[in-house]
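This document starts with one chain, in the form predicted alone, laid out as structure tokens.
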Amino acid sequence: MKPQINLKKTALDVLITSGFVIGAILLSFILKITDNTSASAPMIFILSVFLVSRFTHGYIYGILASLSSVLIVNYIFTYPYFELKFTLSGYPVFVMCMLVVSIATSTIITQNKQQEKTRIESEREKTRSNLLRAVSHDLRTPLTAINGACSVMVENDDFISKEKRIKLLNEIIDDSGWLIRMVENLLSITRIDAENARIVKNQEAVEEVVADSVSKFKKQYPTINIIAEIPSELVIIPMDVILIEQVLINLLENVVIHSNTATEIILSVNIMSDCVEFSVSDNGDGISDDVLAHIFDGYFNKTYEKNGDTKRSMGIGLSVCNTIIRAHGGTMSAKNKKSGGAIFTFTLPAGEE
């Protein structure tokens, strides 16, 4: 996979170096002809070179722009043309300064991009860093419940009722269910993380992605009541379909496993000038200042307590979350509602980019 990669960058920058190359030489024919003169060519052909550094990778096309830069100005620009003058009075200064021009533009952009690409890694490093430690919480909890469900009833069988029997395999299917929706999200952080990963994108129509995130919820979630606001004509945006219901999802269980109070939630849609805002609220107790301040980073392993049962923590979800809709192009945040209760925010381009 990475030769075929590398052919492309490699085809893509000779294209550019000939395109910058012909472009300077059909400019300064233009100007040649119009103004009668060849004096413009060498600063021409001097932009070129500085473009081709630009947009190339490496050093080496930078050079050869300049040495076939000097070498066509030298024969086809300089009098008498179609003729190679070494000789000429300032020739030297002229290929030195076309040199120049590339190295240093060719060794500013490598160093910038090196720079980007070891800050990105840093920061991939502190992603997969954040996520093993949230795991390490996330997957403990569930899975020692499990266990010690399956303990009591192995260990209890001839004395255990059946009410508790029920009980205890209710705790295990609610406790089996989060595991399966926490290796979902883990499969898709690693997915999206993953070096030269791309997600797929298709037109989707927004109002039936909000209806089957809700179908979806519903199934898990039946008593909870949802009010779903969208717009009444048809909107159609770029998405991977299955990635955004995902973060619709998360964000409805987190408002029923985290918030003490809400009794309703609000998933409405609202057309921007360039994207399409997604918003999930509820009338709940709202997010304290401390958990607000972290609450994207996917390390956050405040526990919750509701009705006497510790919760699990809420950062890989919207960790989750986060690193899908940034995959889109897209933005998210959280934040207190002043008459009560947290709103969940993320918008999608409305085209592709």
The other form holds:
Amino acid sequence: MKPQINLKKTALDVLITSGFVIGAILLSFILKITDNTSASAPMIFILSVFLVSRFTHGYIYGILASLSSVLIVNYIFTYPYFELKFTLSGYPVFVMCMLVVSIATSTIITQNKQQEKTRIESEREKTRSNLLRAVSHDLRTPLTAINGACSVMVENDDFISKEKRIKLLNEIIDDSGWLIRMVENLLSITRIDAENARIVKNQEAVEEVVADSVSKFKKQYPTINIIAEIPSELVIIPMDVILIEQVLINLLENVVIHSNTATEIILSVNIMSDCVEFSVSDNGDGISDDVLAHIFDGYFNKTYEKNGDTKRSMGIGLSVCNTIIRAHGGTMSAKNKKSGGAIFTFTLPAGEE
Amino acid sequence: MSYNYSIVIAEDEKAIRSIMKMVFEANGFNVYSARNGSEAMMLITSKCPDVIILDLGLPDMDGFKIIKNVRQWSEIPIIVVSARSLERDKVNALELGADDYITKPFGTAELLARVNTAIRHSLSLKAMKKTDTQTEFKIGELTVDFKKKRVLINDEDVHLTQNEYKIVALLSHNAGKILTYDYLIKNIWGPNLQSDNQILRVNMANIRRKIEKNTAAPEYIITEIGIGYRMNEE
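Condition change, the form predicted alone to the form predicted in complex with the partner chain:
All chains and molecules follow, beginning with the one already shown.
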């Protein structure tokens, strides 16, 4: 794979180099014929050397272009025409100019590229360490609770009543369930190719994804009333179905975990001109403004952690949703409804991009 | 309780293996657990269990090999355990003859339910082979009349097209079992159709609009996302 890419790059560079040099020859010829002078030829060739250095990789093409330009200018565009003569006055200066232009340009370009690369790298590193910090933080709370509950039961086995034990065990089930869901979320991100943020999409029927997400959600939270409104015609769009299901379930769970008063969730799908819009709305107490501002970058900003209960922040879940939707080429938003309650909306492009 | 079902559990992670063992023993199973593929093969051939739970990620042997091997001489139901993100593995396992799959991490109640379904299913299959083939399939308001080739909802014919009927009939014959997209396409359209799920999707959407009350919450034909379809049993 790699040699092929390198070969392609080399071929492209050679093409660019010869293109600019030939372009310079043609332009000089046209000027020579129309104006009957070759005074501007060296200028045109210096420009072409500059352009070659700018658009190719490494120094070699720029130097090649400058050397060939020197020869061509000497041979075609300086008196005596169509004859090589190296004893002209000012000739060494011309050669020096060409070489300096090409080497200087290549150096600047290479440096720039290097800087850009380090910048992207450090950005990525920053994101990664932020995520890692948030994850460790989010893991610690439930793990401490599980550890504590187990120790209490082991150390006080003789004094703990049955009800108390069942209560502790149920807390352990809740906490470990939450941990499992978070790990699933993190695994979802690994499905997205980190380098290009690309995913493998298949044509999927929207109604099947919605139905499956709803039924999985209902299994876990049987008491919440959920209404799915889907278009009457069959809608098939490209997506990574596992990831989109994760998004839908995250959004549904988010309602249960977050809005304490919600009793009903509406999941609706609408067909727009070039995309399909999914929305999850509830009749709970909505989202406060300071949370809303950072809702999708949860793990970068933990400022809204006022109650100290990180379990309810759902930070990772929503930012995972956002990452997944963006990788699909869609958009995601959250707002409060005028009638009360929150609404999360995301779109997926309808066709291949 | 005169007869205890026997089960072979092939799972390399100790914690999960011992939890499964506990769950099945508490529910009256004879449990044989294996840490790797060769142990599992030995137990399967010597104990001839009623059901097998097989983790696809065993250290020493490819899980698919075990399925193939077992299917050469037996119809023992096999339930495959696999991670959520590996749909391709699940499809392969089902196509090689596994009966069902369960996704890690799973709840013990779900696991028990899957195993019981698989056992019931294999028993009814054995019974069916002895008598004649089914003449009709009934669930809720849905009736599939195999003799007259009709599908009825509340005793009203829903007028399926020929292919739509074939799909429903195939799923009903295998009620409770997942049929993969490829399996359905090969059986309905023949082996030459390019494996394109689109045509199946469109047919399924039409069937659902005819038999289901709400296509967003189907009662009869369940979608196993990324894998295939399953007809509900009860």
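Here the rigid core means the biggest group of C-alpha atoms that line up within 1.5 Å when the two forms are laid on top of each other. Positions refer to the first chain, counted from 1. Just so you know, these numbers come straight off a predicted model, no measurement behind them.
- Message: Following rigid core alignment, is the displacement of the residue 233 C-alpha between the two forms equal to or greater than 2 angstroms?
- Response: No; that C-alpha moves by less than 2 Å between the two forms.
- Tell me, please, whether between the two forms the C-alpha of residue 76 is shifted by 2 Å or more, with the rigid core used for superposition. Shift at residue 76: 2 Å or more after core fit.
- Task: Take the rigid core as the frame of reference and indicate whether the C-alpha of residue 120 shifts by 2 Å or more between the two forms.
- Result: Indeed, residue 120 is displaced by 2 Å or more.
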